[in-house]
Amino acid sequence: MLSTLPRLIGHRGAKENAPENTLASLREAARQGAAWVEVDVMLTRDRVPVLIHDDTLERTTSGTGPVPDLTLAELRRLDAGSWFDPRFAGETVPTLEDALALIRDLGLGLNLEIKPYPGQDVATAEAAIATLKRLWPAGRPLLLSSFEVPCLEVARDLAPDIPRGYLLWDPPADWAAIADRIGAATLNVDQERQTAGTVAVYRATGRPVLAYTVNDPRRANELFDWGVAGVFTDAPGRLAAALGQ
């Protein structure tokens, strides 16, 4: 179980102010005072774990098509910043290795979401965990999360000491049994689907509840009042200021 969790976690860095899942976004989250960041990891064609959210390249890069169709070298040639703002032209899709080095240097905790391309659950989890074992400093706060149960099963078996977060959107009927089976340390839930009652049900399992994605301070306060331990936000600095943190 995690000993401490922050109330605010920078979602994909600080994606309100910088292109998501880039090194620039991680730096911006730190500049805004975030204690933790959350990023997504997927594999290239040559099985290198990189930071990107979508299965395809169009929304956040100058490329097209599925992410795993490209090698790391090909992916590196894409622009991952101009779509957000011309100031970020030339920003690239970072490797997980590059991101971990920066997150370490910035002194941040990390929620790494394993977000595999369809059919690559096990391979993505294995590659991400191998990189974490090699590079993540002992004792630095870390949470591995995923919507995909096979990813969390791999994490449980290969890295039992790394806490696992079970991501839920439309929970299956047996979500509580799954959480027990994978040894979930947290339940990471969609804030828009929550009520005081649903949060109480999740908390009754004895696990902290984290809610995504919260950018409205009134909603954040409501969730905290219901017992949510922390929220993922695109704007950690703005939300912290509004909440008086």
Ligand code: G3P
Given for the second form:
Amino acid sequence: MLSTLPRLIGHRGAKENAPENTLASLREAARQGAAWVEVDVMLTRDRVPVLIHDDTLERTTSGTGPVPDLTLAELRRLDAGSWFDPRFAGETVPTLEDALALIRDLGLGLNLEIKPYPGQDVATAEAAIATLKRLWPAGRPLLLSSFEVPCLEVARDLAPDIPRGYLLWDPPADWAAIADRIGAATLNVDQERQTAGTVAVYRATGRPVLAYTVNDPRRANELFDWGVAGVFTDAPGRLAAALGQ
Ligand code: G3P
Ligand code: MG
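Switching forms now, from the form predicted alone to the form predicted together with this ligand, please provide the structure.
Below, the chain from earlier opens the complete complex, with every other chain and molecule after it.
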């Protein structure tokens, strides 16, 4: 069961002010007062779950090529902070294990997005769930999510008690049936595609709606007015201040 959902979730940590999906970004989200963070998890060549968004290394690290071409040892040698700002030189791509320990210590809730490299849906979900089962404290707020239905099916089967969010960008015609089949607890939708009408349709399924990614407080208020329960934001502190929260 998902008992509480936050209004604001730090997207990839606090992506506006720190390099996304790094430990520094998680610390920054906590410093800004975020109650929850969202991070993306993918596998290395040796099947270790790590935090990274893109399929390839270029944008957010000093490396090149597909993420699953590198072992964890090779990945650890890359700089994942300098591209954002020289102040963050030396940040690395964190393992999920290290990230969970920090998120736990920071007292944050977590939305873990399973972000498999193409063809690795099942393996990524299995590894992420095994790590969560080993390290995430019982009772601490947790939501698993994915755009990839096979990941959510694995989650349903291996960890039925962990709530699942169905991520939608361009929803398939049968999204509602899929949401039922995977036992989705939330619908996590692209904010740009939403109107009062679309939010009403999603809410009519009885599920809370979360919207990504919202950095404009006026847009956040509009979405909340339509009944969106919470938004993913790159700037949790700035948005909270603007919203008076
Ligand atoms: O989980 C919300 C959001 O992170 C989904 O899109 O591409 O930013 O991972 P993306
Ligand atoms: Mg994400």
